[in-house]
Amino acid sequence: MRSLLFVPGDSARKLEKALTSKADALLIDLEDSVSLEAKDEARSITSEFLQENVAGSGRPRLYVRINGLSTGLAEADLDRIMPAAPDGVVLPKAVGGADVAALAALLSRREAGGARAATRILAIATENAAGVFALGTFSGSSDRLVGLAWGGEDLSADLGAASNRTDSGAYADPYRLARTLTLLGAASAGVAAIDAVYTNFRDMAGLEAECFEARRDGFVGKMAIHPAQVPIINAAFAPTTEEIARARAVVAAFADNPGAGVVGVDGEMLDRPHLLRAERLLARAGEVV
């Protein structure tokens, strides 16, 4: 998954605008962006649009944030939309595997008798202190657990900070390291890393530089706030053409030369972690190595 948009889960109209955007997923909210009030109503609209479009075809992969473990709302959130069966939910405010483990049996237990039991979690990993902490505890917490997030508008306020950002418009310290502790959270769990948010919607350029950054460093697909940033996430995060046809070309050097550690390629010597890098990017690309 490249791009993942948020879309209220409390807006009819939103949620069908969404399946246009291109985004390889929509992450339906029915936590920051729904009042307390409208919670009931949005887990109703929510429902109901899983249920007309979960089984469509060409559709992105549907996937509800649910309210926090700790909230009290969880649980009436699941009750509403597992039985619409959604491809995956959205875990926010995760502390380490532990919460990955809990949210797995509170699935299970309603996907009891069901043909799926299949619904993927996304942890959000970083909206708290605490769960910084635990970034090196997911691994072997749910085999459900596809992918780790970080997100640092949480985190500021959790930190109690005036801003998570520089003069400069870069991520300060604490957030740059959260970022980091994510990316190295998920390789250690076999995962995939996911960008956080780029909140200044008209800000383009900006947005494409922190994918491209984001990319370089092993992240693999980034969350959107609004359906303008997809474009954008899509084509930062896709394999380019001058990629593929360079890892295809170490693939086949590899496989020409049977049991080598090191193989040429273009003057340059190759080793087996180029090897695996340059199968990971093909699989992104959609080709079966």
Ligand code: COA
Second form
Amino acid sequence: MRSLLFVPGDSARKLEKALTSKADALLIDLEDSVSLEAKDEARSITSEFLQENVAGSGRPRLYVRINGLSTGLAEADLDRIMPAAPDGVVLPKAVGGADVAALAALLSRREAGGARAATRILAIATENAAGVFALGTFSGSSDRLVGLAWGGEDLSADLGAASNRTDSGAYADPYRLARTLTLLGAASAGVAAIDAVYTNFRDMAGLEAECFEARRDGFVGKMAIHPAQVPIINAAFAPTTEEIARARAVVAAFADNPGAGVVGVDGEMLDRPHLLRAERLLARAGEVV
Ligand code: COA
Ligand code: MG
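Right, and the form predicted in complex with the named molecule of this protein, after the form predicted alone?
Time for the whole complex; same chain goes first.
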């Protein structure tokens, strides 16, 4: 998933709009963008939307962000949305693999017979300091876990920070640490690393720059808050034709030299990590390798 677009779950209008956004996934929100008074209406609108847009109709993947496990709202969220079979659930304020395992148990109890263990989990894993310290604990927590996302907004609130950016606009140290540990935590758990939202939704150049940095470092996608961000994210995370050609050349070089641990391509030494990187890139581009 390259682009994951947040849509407030109490807005039928935005949900309809989001369907045509070309986002790979919609993250339908029951949490922070929905006021306490609107939670119940949001559950109804969301579950209706899920029922009207069943899988296989060419729609984006539909994930629902429930309220955090410690809010007392999460189980009521699940009770209302699980009968409508979302593709996945987004867990905010996650503190490590224990929270993912707890959510997995809640999902198992609510999945209809034929769909056992079908509901995926995406954890937002850096929303508080405890979550950052637990980033190394996701491995083996649940087969449902598909990705770890990081975010700097709630973390800055938890830290009591005045801002999460430096004067030059870059993320300040605590957020860079959270970002890096998310990347490492996701890799060690064998799941996708997803980059944080870019909240200034009119600044497309800033968004694009952040996408390129994320992609360079190993993130495979980025969350969005506005439909206008989706095409930029999709383009930035899609492998380019040059990258695909290069990856094909690397795979071919190893295939032509069976048993070789190291080969040379265009004057560059390539060994196993290069082959793995090339295979991953081709897999992301939709090619079976
Ligand atoms: N999903 C679907 N449609 C969206 C959208 C989104 N995330 N954000 C904006 N739109 C729609 C608007 O409804 C509007 O459509 P309309 O003209 O037909 O009413 C159109 O896109 C243009 O929106 P714009 O005027 O540029 O922005 P806005 O002021 O209406 O909305 C936000 C700004 C930030 C309130 C809105 O983008 C939003 O709700 N984002 C998601 C917030 C969220 O879920 N946060 C939680 C995770 S951090
Ligand atoms: Mg939040």
